[in-house]
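Next up is one chain by itself, shown in structure tokens, the form predicted on its own.
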Amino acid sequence: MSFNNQRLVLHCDADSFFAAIELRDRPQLKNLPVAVGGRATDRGVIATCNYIARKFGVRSAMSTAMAEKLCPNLIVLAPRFSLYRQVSEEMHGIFSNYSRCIEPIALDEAYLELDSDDWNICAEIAKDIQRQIESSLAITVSAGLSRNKFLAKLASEWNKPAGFKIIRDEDVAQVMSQLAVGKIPSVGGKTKEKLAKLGIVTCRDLQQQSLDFLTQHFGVHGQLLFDRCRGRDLRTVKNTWIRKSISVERTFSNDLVRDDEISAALNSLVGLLDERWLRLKSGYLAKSLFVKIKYSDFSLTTRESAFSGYIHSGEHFSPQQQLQLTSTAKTLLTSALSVKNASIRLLGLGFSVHQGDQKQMNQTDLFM
């Protein structure tokens, strides 16, 4: 089988995204069936659930009332979409460290076009992304690597949760021949039922049909079925994601209480942010600096301060910039702790960013 696209495509999909974030912030619920959605009394539906709840038959888009019948001990949490968007932004920020072309599909998944056709190099990139997301965000993603978007997404669903699979060029024929037609994303319930009536259950069955036959029975959709059952997908990854922030954070095994502990942690985060800022492609400017604090009771707060100068991505912080950033961060942290002086479970530091025009990029940094 020949492919036109020489670069490889990675599909990343966060596992039970909303529920995973809630469980991250509520570790006491870790071993219990948990879902995120509306209340049964309000005719709500389930947005997502953890894998424990899935064992009872709970699924997304199911009514909450039905979910609670299947799983009487189900804990249903109200969604916190502003938090999910924030974590999504951070996750996509990690993606951008490894790819210049990112196509978000939803808050919890994206396609990445990788700048290589070397399977081993791209596999290491995928594993690095998984490790960094788990380390920085305390959630897991499943990843799939292949030659096109369809096969990459198929691979990412193979070993959930936290799985990784490669579908190489030489694997496509065998993988597709064994695949049920219902695994093709465009095949819904009605199409699957119609195919079954025609004796078509697997992609091998579908491959036996001519394009004329499929077009006759499925109209313009017939061409897509003809291509997908053979692993073909000419869609390109469309670079539609715009970075809004970049950040680093640490969750501490022991809560921070003393001033010297907090100061040391903050200095460490400035260094980590410097490393991430250096790896970021050029063309971004920092608009403001923010600190993020999660307290021992899991409450969360942020403080932010705008810059009067220009800090360019793709460059190390100068010594003056490091001093300025550390001083600003300490001021923001002091402001937050003056309102709530509690021990710190998690500390984060980051920039809000925008893409600078050429005039801005050529300006002398006021911190230099």
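Heads up, when I say rigid core I mean the largest set of C-alphas that superpose within 1.5 Å between the two forms. As the structure is a computational prediction, the values presented were derived from the model and not from experiment. Numbering follows the first chain given and starts at 1. What changes on going to the form predicted in complex with ligand TTP:
Core-aligned CA deviation for G271 between these two forms: 2 Å or greater. Here S245 counts as shifted, since its C-alpha moves by at least 2 Å between these two forms after the core is aligned. Rigid-part rotation between these two forms: 11° for the smaller part relative to the larger (C-alpha based, whole degrees).
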Second form
Amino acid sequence: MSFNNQRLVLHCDADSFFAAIELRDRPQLKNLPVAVGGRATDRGVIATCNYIARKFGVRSAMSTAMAEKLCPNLIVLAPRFSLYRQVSEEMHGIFSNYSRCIEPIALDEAYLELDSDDWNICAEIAKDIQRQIESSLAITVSAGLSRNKFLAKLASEWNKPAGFKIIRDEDVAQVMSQLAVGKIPSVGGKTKEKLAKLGIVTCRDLQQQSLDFLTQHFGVHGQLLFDRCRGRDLRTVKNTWIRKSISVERTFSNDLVRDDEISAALNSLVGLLDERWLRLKSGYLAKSLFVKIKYSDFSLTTRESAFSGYIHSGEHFSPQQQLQLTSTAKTLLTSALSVKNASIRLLGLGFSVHQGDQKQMNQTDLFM
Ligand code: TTP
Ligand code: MG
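Would you mind giving the form predicted in complex with ligand TTP, to go alongside the form predicted on its own above?
What follows is the entire complex, opening with the chain shown before.
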């Protein structure tokens, strides 16, 4: 088989996303069937549920009334969409530390084109992303690594939750031959039924059909069926993720309590931010500095301070900027800790950015 894409594609999808976020705040519910959704009395529907509830047959988009029939002990929690959006932003921020080409598909899902065609290096990147997300967001993601988007998504779904699978070039023929046609994303109930009537149930069955035959029965969709059943997908990862911030963060193995530890952690974050800012391609302008504090109870606080000018990416901070940033960060941190002074699990520091044009780039620098 020949492959057009040289780079490898990673697909990441968080596990029972809304429910996982709710459960991290309620660890006592971890071993119980839990869903997020509307109330049965309001004709609500299930947005998602944990894997325990799935064993009872509970599924997304099912009416809550039906879900409670299938699983009488189901705990249904009301959704908190703004929290999910915030965790999603954080998750995509973590992706952006590993790839410059990211196509977000949903709040909890994205394709990443990796900068290497070395399977082992890419596998390490994938595992690192999984670890990073688990340690800083306390949710898990499943990841799939392969040659194209279709196969990468197939791989990430393979052994959810917290799964990781690689489909290498040499595995494709075997994986595809055993796959049910319904695993091809565009094959819904109707197409599946029509295929079954033609005696086509697996991708191996589909591979026996000519392109002419498939086009005759399925129109333009025929070409897609012809390609996918062989594991082919020429769609590229479209870099549609818009960077709104760049940040660095540290999750501490022991929560921080003392002022001197907090101050030392902040100083080291300024150094890390400098490195990230240098590595980021030029063309980004920092509009403001923010600090992020995650307390040991996972509650999150941020404080932000706008700049009067701009600093631009692709360069080290000047010594003067370094001092100013450290001092601003300390002020922001003190302000946050004056409201809630509890032990700190994670500290983050970053810039809100926008992509600048040359005119803005020539404006006076922030601290000059
Ligand atoms: P999914 O990734 O489809 O589901 P999930 O993350 O809950 O579970 P999985 O482990 O299978 O990936 O969707 C992400 C979130 O989108 C999900 O947590 C809730 C929301 N959602 C709905 O609100 N309604 C829906 O019908 C679906 C499918 C998802
Ligand atoms: Mg998901």
